[in-house]
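A single chain comes next, written as structure tokens; it is the form predicted on its own.
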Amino acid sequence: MALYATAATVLAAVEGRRGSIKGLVYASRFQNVKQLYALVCETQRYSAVLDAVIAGAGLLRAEKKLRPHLAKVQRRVSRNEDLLQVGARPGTASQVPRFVRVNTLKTSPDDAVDYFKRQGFSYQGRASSLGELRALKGKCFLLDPLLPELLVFPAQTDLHDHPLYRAGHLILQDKASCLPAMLLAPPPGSHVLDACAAPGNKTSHLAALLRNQGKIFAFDRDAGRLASMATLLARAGVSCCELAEEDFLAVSPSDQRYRQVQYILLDPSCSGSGMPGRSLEEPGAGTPSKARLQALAGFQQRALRHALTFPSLRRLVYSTCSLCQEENEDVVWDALQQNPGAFRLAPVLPSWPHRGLGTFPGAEHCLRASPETTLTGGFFVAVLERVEVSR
């Protein structure tokens, strides 16, 4: 037996009122009534499950109305996608275009372009510069110059009610957030580990790159976020992913299930200091303190060191939506020092304009992103690859 909350009950829970469980509607997704009851009652802890509740009940329009209320709750969540933007200059978030990743598990970029053209949008072809993206207005859109499956619309374009989005053919995902899976580049048939996977956009991107051939082991220790992620992956047509409610640090690299894992994506909890457009009510409220940065960096270092111990690992992408050196270059340098000669930073995207801070030799191989320099959200990406030993 399973239950879904109505929008009214969810809104009451978010605002701290006593929502009536009698307003819950039957559905077939959850297997444990007590667990769902706990998730709804502890909304502030499990806010992300509201996404799954609303989507599963077919209440996507209600979801849009609930976003201001959900933002209050999400400020108390520590995962990347739930943290608020800090540090960007006022107005920069409004300049970032609406990036839309075409889900190639369900359709093709050409078909998506044709659909939008039939809806009266003007397709301008593949962009050749950031200036073209910045100049987008009205019902015009472009193909991104770097990612062949990424469409670019003017800033503030709202596609949450678009039929292709609701059907899982489109994923609303910032360009910088698409870089980790693209740079990991696992070939079809590979075994991939997504260490801190929820809410699942990067996981669905990995599945598209794999063409649903192979295996993705995705971990997250929050049951609510996994519930939301399961809904997203199902809507996206992902069939090669195995979800586990487990702390990645507790996953044993010697477990035989992971003996073929050669690719790892690690996008751990971070300060979220690079996320644009999230300071909805209290600008600056999410500014990370020194103590918080130290705590986050400590976890990130442990997670990256742990990931590098998987015996068959060949390539790993470490990413954050943080602007802070403590969570980015410092974490990568720590990992390289802990594994001297075993891994190296791979030189990727030489034309990318924003590089890592020059805090150690080779840091220029890391990528940074920001609204000002790349017209995206703030992000950091490093690609580590195992050094092949000559025989």
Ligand SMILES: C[S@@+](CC[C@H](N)C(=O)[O-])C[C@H]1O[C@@H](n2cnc3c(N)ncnc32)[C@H](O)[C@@H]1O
Second form
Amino acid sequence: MALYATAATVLAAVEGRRGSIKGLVYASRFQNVKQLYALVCETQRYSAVLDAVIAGAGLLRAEKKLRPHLAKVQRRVSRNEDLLQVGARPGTASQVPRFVRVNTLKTSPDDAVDYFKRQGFSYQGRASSLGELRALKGKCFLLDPLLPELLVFPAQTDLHDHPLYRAGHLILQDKASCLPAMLLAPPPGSHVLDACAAPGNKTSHLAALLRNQGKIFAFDRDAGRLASMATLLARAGVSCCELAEEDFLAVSPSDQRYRQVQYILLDPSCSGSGMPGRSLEEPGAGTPSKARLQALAGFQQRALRHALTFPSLRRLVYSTCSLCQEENEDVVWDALQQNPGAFRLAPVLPSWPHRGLGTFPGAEHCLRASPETTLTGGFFVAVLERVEVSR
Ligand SMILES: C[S@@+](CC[C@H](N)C(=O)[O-])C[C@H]1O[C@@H](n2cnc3c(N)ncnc32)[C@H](O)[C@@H]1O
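Alongside the form predicted on its own that was just displayed, please also present the structure of the form predicted in complex with the named molecule.
The next block holds the full complex; its first chain is the one shown before.
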């Protein structure tokens, strides 16, 4: 009887006839948690029958179509590229390990390592080469050779249901996407502006580096993505961030609120051409059209030029998950030319193996990333710093 009720309610919910999944969980007939738990156990015993019922209703086909959207909802992201940051990747990208950033606002790498060891994972210590990351198998894991709070698991490891992830102690974030906050390196107490911030993985990383001391002004113009971001930040224990639904281009650099902003992270919308699996869900998305590239690069240039006008700015990180020169080196070169002698590219991570395309003098200070060269998603990072005038 319980099975029948559950299957019927699931079918109704999936077909959208009655309520939502939330409605299902909070349906008044489940008067207490024990009852609900018993019902779930009972349902699991009959899961094969339930599958047959759903398959009979033709729902598996629909589910397959909806799978990317369901995954986005489950992982609280709104775009395919964000899903790829935390999900399985096809092709060469399936070799990219699962990177897990330990959220130091809530725990420490040592405690996270202990937790995984108690769960039967085998800890191999801090890696000293990419080869060690590539060779990871089974239930083994490592600490990343570069980032002190980054755990590395074999590519197939799925931690989306892990209690530490659900509690905000772990952030599932690709290693390349950890570079911007790490390279911006704002000291605790400083004021930071995150110009295009949602869904907020890099903001939460910045907050961890600040130890929640100081202030992050985070902007995004997409209300839905900001809502996901608020959830993410709350779960991660971030308390130093002010979120605003605003077009960054309309944020005034002369506003007194931002007079102490010395650090800016600019991670604008991009083609996502570095996200290896996009072509699976959006055929052709890996190679953006000329018109789309022009539009994106136009916005990226305006945003970078605008960011460089904040009067107290000392250091800025510009990043994209694109591999297109138009969105990367060209944008940075444009900004440097607009501000001759005022900013320069900081020579960061000299041992990083994949550098900017040599399209202008100094472009080798930019960093690129890809599954083949750095065992990460495709990415670009440039660090601009104000040239101090000696008196
Ligand atoms: C690549 S995503 C940012 C990812 C984010 N930094 C993170 O690590 O989670 C780019 C974001 O820029 C936002 N955006 C685009 N144009 C904007 C604008 N003019 N002002 C503010 N945000 C903008 C988009 O809504 C999108 O959320």
